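Only one chain is given next, in structure tokens, and it is the form predicted on its own.
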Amino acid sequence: MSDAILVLNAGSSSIKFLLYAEQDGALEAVARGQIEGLHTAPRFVARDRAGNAVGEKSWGEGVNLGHEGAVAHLAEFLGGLRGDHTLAAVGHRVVHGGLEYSAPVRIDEDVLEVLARFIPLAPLHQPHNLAPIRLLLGRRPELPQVACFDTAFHSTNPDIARRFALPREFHDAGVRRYGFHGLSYEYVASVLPGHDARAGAGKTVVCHLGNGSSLCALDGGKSVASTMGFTAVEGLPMGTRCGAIDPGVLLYLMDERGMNARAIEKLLYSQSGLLGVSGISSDMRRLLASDDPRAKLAVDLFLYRIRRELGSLAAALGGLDALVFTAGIGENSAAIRAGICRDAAWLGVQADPAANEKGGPRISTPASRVAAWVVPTNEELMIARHTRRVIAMERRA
């Protein structure tokens, strides 16, 4: 019997799984699945490592399952297809590890406890991320469990890049630049000197961009900057987050308009992004396929961030050696990338059209000063590295 270790990533209204089994010292995918729709109608679908559905099942419309009755159902359909894998370990996507956890930890009552203190900064993922944890702690109370943050690979900037010009008192108490997209990032770091020494010794830029968008500055494989802060909503224009705003919009907003602080929470992170300055979607390929001027504008003021903090980090980077693309749309829209490019080539971006539209993964020319890639992360065996890791200290201890 080998090990097998579950990674679960768990959001408001679905729960993604991954299941590995150690294969001659590596991890193996088994099988990968999501139940979604948790609160209004549950659909389950989960598939082996060539793609073949081995479980799906619908509980109807207007069924309430919830987080419960999902890892309920989970538990079942992995007990029956694990085969002669033993489950040592489940690892969870945590967005949030506040000053206490820079690094994976095993999960008690004592630390889902500190965890749950940063729902606050974390409030569209941490709940959420706690959930099914809390939830396995009660069934199965044996099995290991281990946290891995999305902010934990942030913890290398340096403490200048972390504060926020307020007193004192504020950063000590944790109001600081904390950074998101960890797991991608990490997972990029290790695997882009296998695509380009230089990269991954030198001074790149990667762009996690999906439904949340970042960009993140590495210097030799380590995080010296981000453009997310204190919350995932910071930085670059998202789906349905607004990124960076004026503070002082904030206080016009309770002043002028009335709201409250869940008034105006809902407005930045679930009705701004791309979804509110199109009023189209929040889907940059529904936008991109559009002729309405309004998609047009949502992409380019994407776009125009983008080229901003770009600069940016570059700045704090004292140089670039590379431009790294991942995540949903960073690995698929061609468009996109050629945009970024585009507007890098006074970085030294020279991207190669043809190489592009092949989805890389070297996307510039051979001539380029700065190297563009597109990497394929993999938040989920990331997870199940630290989760392998953190249980084998255990045993040896």
Contents of the next structure:
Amino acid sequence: MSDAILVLNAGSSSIKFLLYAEQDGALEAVARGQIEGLHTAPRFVARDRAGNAVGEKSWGEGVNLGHEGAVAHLAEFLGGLRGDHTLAAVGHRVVHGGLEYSAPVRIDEDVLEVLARFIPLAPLHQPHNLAPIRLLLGRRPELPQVACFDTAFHSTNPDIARRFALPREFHDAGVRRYGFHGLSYEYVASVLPGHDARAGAGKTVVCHLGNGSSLCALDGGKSVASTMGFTAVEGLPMGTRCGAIDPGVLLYLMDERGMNARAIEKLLYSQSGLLGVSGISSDMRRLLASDDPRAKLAVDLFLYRIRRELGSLAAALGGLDALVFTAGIGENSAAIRAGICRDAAWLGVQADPAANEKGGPRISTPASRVAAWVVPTNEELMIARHTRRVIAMERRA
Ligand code: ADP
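Switch over from the form predicted on its own to the form predicted together with adenosine-5'-diphosphate (ADP), please.
To see the whole picture, the full complex is given below, headed by that same chain.
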């Protein structure tokens, strides 16, 4: 019997899972899958390590399975999975660890209560992240659960990088820059020295470009600044999020358009970014394939904002040794990487077009002063590693 660790990433309308088994001291993914459309038309699919479907189910249009029904189905499916694994723990992706948690934590009722207090800090993610935790705590209280936070990796940011120029009492109450995508950056930082010792030890900016996008400045593998802030709407334009915006715009929308907080939230999180600017799609593939000038404008704005934020992070680092691309767009779009590298020529980045088309891993020329890399991220593996470590520490204690 070997130990297995289940990783859950629960969003508003989907739950993704990955099951890892211990094999010769390493964690091997043995099954993965998701339930999508939780509240509209739920569909479940699971695949084994070879990519073969090992579970499929559709509930049909108009069915509201909810998180509860989804967790019940997953528990039944995983219970029936053949193999000689015992489920040792469940690791959860939780977006916000607030001021309290700068590292993964074993969950009990008290921890869950603290995590629920951060719901106002991440209203679109945190409640959904917590839903399966609460359900499992009720059904399987003996099963160890570990929360891994998107904010935690940035706890090494210096105080000055975390401050807004607001009166101190707000900072003390937690109104500060937290940063997100931390599990992705932590994974990339963990494998980067294997690609490039200088990048691992030096000044590196990692571009996590997916539906959500941000940049992170790493100094010696530690996060020192990032483009996301108090919330994950700050920084770069994203699929449907606007990124950095003059707060005066929000006051204007309230005063002149009569918009309340919920209406503004919908605008900033769901109707803006690539979707809002193009009026076509939030999907980078569709925009790059389109010859509509509005699609080009959205892509140009995305690149322009990255160019500016990259300059800002290089300034925060006081130099740049390497640039790393990761996540859906960063790993797959040679065109976007080429645009970013071209814009960063002044910093010393010289892309190798053939290597970039091929997808790396190294996409800069040997003569390039700043190395450029494509490093696929693996947030789930990071969560599994943390979960294994937390429960191993408990067993030793
Ligand atoms: P999430 O943030 O939801 O995890 P991903 O990291 O999967 O998202 O990134 C999704 C984004 O990656 C989408 O905008 C998608 O269009 C983009 N993407 C995936 N493959 C490509 C590709 N070959 N070229 C351009 N964009 C791509």
